[in-house]
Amino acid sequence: MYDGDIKGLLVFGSNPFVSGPDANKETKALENLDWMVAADLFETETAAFWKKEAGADPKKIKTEVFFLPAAASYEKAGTITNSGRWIQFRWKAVDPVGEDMSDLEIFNILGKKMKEIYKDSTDPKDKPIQDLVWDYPEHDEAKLLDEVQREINGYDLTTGKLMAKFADLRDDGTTSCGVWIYCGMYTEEGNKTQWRDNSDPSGMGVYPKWSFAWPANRRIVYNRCSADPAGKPWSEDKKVIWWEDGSWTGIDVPDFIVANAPTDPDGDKAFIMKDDGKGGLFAVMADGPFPEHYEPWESPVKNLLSSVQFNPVAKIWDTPMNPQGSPDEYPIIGTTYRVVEHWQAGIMTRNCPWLAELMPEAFVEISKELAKEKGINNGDMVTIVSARGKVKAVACVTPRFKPFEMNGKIYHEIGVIWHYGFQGIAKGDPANRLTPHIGCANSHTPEYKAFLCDIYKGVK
């Protein structure tokens, strides 16, 4: 978008104006759009990026913004998945307010409209939309959700029956599946994401019939590791899968080829997702296989553990709006973090009067030593500045932050709360105006949590 290549944006339940690194650049990128569709409970900073409060000139921004009223999580049914790989169905608690709709209903309307608009097009680039199967029911949220979940699970296209497990999927056009890891969550036996049996026969916290664990309702990945090469459990108290009377048995779905006996050539291979079936001390990564410590892109100190200061294969978005700050100009270490009263980019919680009263504005935590050095008192308005931008915040002088002594020199760190923006009841500057656009070498996860800055009393 910043380069002008992407002209349209759909933003559902996201607020990159606040949550994205190098927020000033992200805002400029939004100004290059022709159109934006935003769906949320309240008007987000991203949806209102063109307003003067965002630091923009509305007369120079041509973006057409469509703001759609969304339903909150408790106002719609659907599934969630967690870091334990459970995908769980959640039933709707209350009806949404006014004309609010679930994301699924909104996308269904958009999909049908797109099919209608492009049906007579002769432009080859429109053929994917023309060929797209979009035959979901209208004006029936429960049926729509059911149809989509069935489609994600997948069908046998010959019999029309739901697929029982991902191992039965074929690449010959006889089966379909939206997401292979979820195959098996909705079978001819029913919707397993709705399972709510909290029994735990093993006593090990497996709960095999509470929701669905992807893939294959497998609760413990690589569970062949619970037994030795001969198939005997390493621990009788913690046995998961074992070889008994000529076959594999246990309390979980096997995560290996059960046709292999322990004495077979591949019978002791426990890591099915690896080509050699074996575990490894090191992972194949862009900057691997050996772990190495690098300093952040912006660091005031020399790397004492390596002759290489910064990860040479990290992703750097090299643009004029993502400059690197030097410790000479920005000597203080900055980091960002959360408070319990606000959630993520804050658009839900900053519009809740009770939470807004508890945490009404952005603040920065600084040590007593730094406060004395800078002449800052608790409660003063201060300005934090980095190479990319500046924010104002209330100073919170605290012993929680203490100076570091590194390489014989004293360094200070400050912590900025990042939930705030110019919309809602509780307002404040987005902390991510300070952070750089750097991605880790393997996942491009942003390097939000370490940057260089400076702080001074007052607002300028």
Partner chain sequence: MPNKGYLVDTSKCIGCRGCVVACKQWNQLPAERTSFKGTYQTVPDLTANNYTIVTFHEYEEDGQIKWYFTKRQCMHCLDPVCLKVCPQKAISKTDTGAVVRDREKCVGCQYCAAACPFHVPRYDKVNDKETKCSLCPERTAEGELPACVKACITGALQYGDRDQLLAIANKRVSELKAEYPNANVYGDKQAGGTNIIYVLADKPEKYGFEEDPKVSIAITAWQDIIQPYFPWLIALTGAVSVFSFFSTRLLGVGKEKAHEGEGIHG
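Basically, rigid core = biggest C-alpha set you can superpose within 1.5 Å across the two forms. Computed from a predicted model, the values in this text were never measured in an experiment. Positions refer to the first chain, counted from 1. First, how it differs from the form predicted together with the partner chain.
- Once both forms are overlaid on the rigid core, the distance between the two CA positions of D197 between these two forms is under 2 angstroms.
- Taking the rigid core as fixed, one finds a CA shift for E244 of 2 Å or more between these two forms.
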The other form holds:
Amino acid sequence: MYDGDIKGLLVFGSNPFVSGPDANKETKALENLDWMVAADLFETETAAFWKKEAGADPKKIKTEVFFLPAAASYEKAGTITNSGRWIQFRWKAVDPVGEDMSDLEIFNILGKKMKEIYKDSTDPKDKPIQDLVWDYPEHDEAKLLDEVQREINGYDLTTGKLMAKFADLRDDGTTSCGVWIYCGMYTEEGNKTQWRDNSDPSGMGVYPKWSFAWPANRRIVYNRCSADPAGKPWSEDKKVIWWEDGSWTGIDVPDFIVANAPTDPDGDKAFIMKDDGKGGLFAVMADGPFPEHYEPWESPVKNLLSSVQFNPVAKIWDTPMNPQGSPDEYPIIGTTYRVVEHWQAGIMTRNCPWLAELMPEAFVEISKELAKEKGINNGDMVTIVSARGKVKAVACVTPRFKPFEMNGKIYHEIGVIWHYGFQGIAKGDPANRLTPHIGCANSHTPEYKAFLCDIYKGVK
Amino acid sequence: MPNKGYLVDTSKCIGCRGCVVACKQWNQLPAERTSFKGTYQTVPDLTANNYTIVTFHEYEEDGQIKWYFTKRQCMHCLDPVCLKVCPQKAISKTDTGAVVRDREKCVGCQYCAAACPFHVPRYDKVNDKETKCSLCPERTAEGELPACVKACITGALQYGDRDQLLAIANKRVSELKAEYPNANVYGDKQAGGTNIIYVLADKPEKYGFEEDPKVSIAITAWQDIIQPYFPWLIALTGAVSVFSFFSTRLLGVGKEKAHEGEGIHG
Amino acid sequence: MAEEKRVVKSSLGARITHWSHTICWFILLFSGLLMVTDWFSWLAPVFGGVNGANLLHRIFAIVFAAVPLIGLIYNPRSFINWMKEALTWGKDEIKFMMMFPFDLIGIKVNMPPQDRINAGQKFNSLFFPTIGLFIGLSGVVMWFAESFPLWMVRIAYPIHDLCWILGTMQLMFHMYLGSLHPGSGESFWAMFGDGKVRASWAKHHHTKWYERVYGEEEEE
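Here we have the form predicted on its own; I need the corresponding form predicted together with the partner chain.
Whole complex next, starting from this chain.
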């Protein structure tokens, strides 16, 4: 997008102006767009990136921005999936305000419009859009949601019946399924994401009938491990599945071939997704297998624990607007974090008066020692600069921050509160203007938590 | 009915201020414009729109950082002086000992604000009413927890019978003593005892509380001496005047006096 | 009979202050009582409810404070002279005060000669401004309670109460002595009317003053 290759952006419930890892660059990239469709509860900084308050010159920006008011989670039904793999249905509590719509309904209308536009096209690249089945009902969110959920689960295309489990899915065109791991969540027995039986026969917090857990409503993966090689639970108190009367049974759905007896050749290979069926202490990842300490990309010190300064397999985007700062110019260690009063990029909470009252503006926490050195008093307005950008914040001078002594030298650290932007009630500069565009070796999660910077009193 | 209140176990408080927002939400109190002035305590003191606040106290002692949080609100005294000074009888106690105010009767005289040994009631200029926490009697009457207690995620707030809360508090303090030698129970005796009981990990002053808050002598003199007895002086004067009216005339002095001086020009 | 000669006892300023304060005092008293106790709630409709009383109390408090302040600015000499008079105490004044209780209940006593204002009135002249000052100051503190330190607010309430109680007590006394008590008629009507009293009455009741101001005139 920064290079101008991407022309359009749909941005739903996301606010990269505030949350982007190198927010200055992300903001600059938005200027290259022809159009943007933003949907959120309130106008986000991203949707208003072209405004004067954003530091932009509206006259020079050609991007056409469409802002769609979106319904909040309490104003729509749907599911949420947690890290325990439970897909839980949530019912609507109140009707949306004004013209707000659920994201699903917005996409439904967009899809229908798109099909309409490309209806008569003869361009072969439009064929996928023309072939797309998009026959959802309009203006009936409950029915729309129900149909999409059924589609995610999948049908037997011959009988029209919902698929019962992913094992029944076929690759011969006789069955359909949106997401195979979710197959079984909505069967002919009903919508299992709506299950609300909180009984726990195991006493271990398994709750097999509370919502649906992917895959196959299995609550504990590799649960064959709960039984010894002979199929007997290791512990009477912690039994999950066991071998009984010629099959695996128990309080959870066995994560094992049910008829595979302990005495069978693979009867003790509990880790069925692994090639050798065995568990491993190390997983295959970009770095590892042994843990190693590397300094951050920007660090004021030499790595004393390893001869290698920085993780050689971390992802660094060698692109414009992502310069690396040097400790000579930026001697202070910076980090960013949150406050309980605000949520992520803050567009929901910074617009909530009660929360804005409690955390009204951006601030930076610094030690008394650094404050003395820099002539900063508690409550002063200060500026923090990094190689990539600068932000203003209120200084919070606190004994909770202490200088580090490393390799015989004193190093200072500051903590910048994140969340803020120029929209809403609680305002401030986005701390991510300071952070670099680099990603961890495995997940490419940006290095938000360590960078080099400097701080001075006043705003200029 | 036994006295009910809640326990504020500051050793379990994480300063999230969920209680503050829950209170404002339940009582529909508008937010106030604030600014960050170098402390997380962006609402410096109780206001007419903040019946409860969380106070933040930061100390560095012997190389150790201490960051104490506590909740402040009406203490719901067993013998509330606000109730005594209220000229309109707008303040009363519920059968569980919650000190509540009748908004209709309140005339905004602010006597309660001055009398309160914990300096809790706040004047709402817009509506000319005094405001404070009422311990959510409309919720507790329905078997619900007070809004703040309901919102507390760490168990730092616990609603119940005062006697039981005191037992829990004493037990908790004895647990804390090893790590916090100054830990104490607050509210058991202060100002004659309160329905809100605190477990403080350190001396009360470290939390911005007075060690032994008392009703001011000025307020006691005013309520117990001046108001009940002094108005009788007016009646006494009236009586003396009436007596004089008749006695002067009966003794005939009046008659003489009334004509005094007339002789000169007579 | 020729019209008897009349002498000025109370100046216009004194009379305006006196009567405006009298009116204010009663309005303040009753509107205040309404706030202080619910015994007087039957009076509430007169003031437009307790909140109305609250408002009136403040309005008349301003009038109460403004009248003497304006007078003071307009004619400070008059006030200074009055205070000088009130503060001048001699043997005659003390004697007057000691004999006053007998006079009050009607036992015939020979009162020592008095100035324009007698010892009792001197006491009154000191008493009411003091009460006025304290009730005013404590009232300001009570009105703007949030702007004053707590200890000040806490003592303001008993002071305000003490002031209105003692003030009303003295006022009742003053009302009786100034009207129905034998011999007060002249001063009473003087306060009501043009401030003048019969010269003969003045000579008897306020001998020293009469002698000093009008004595020479008479000799001529």
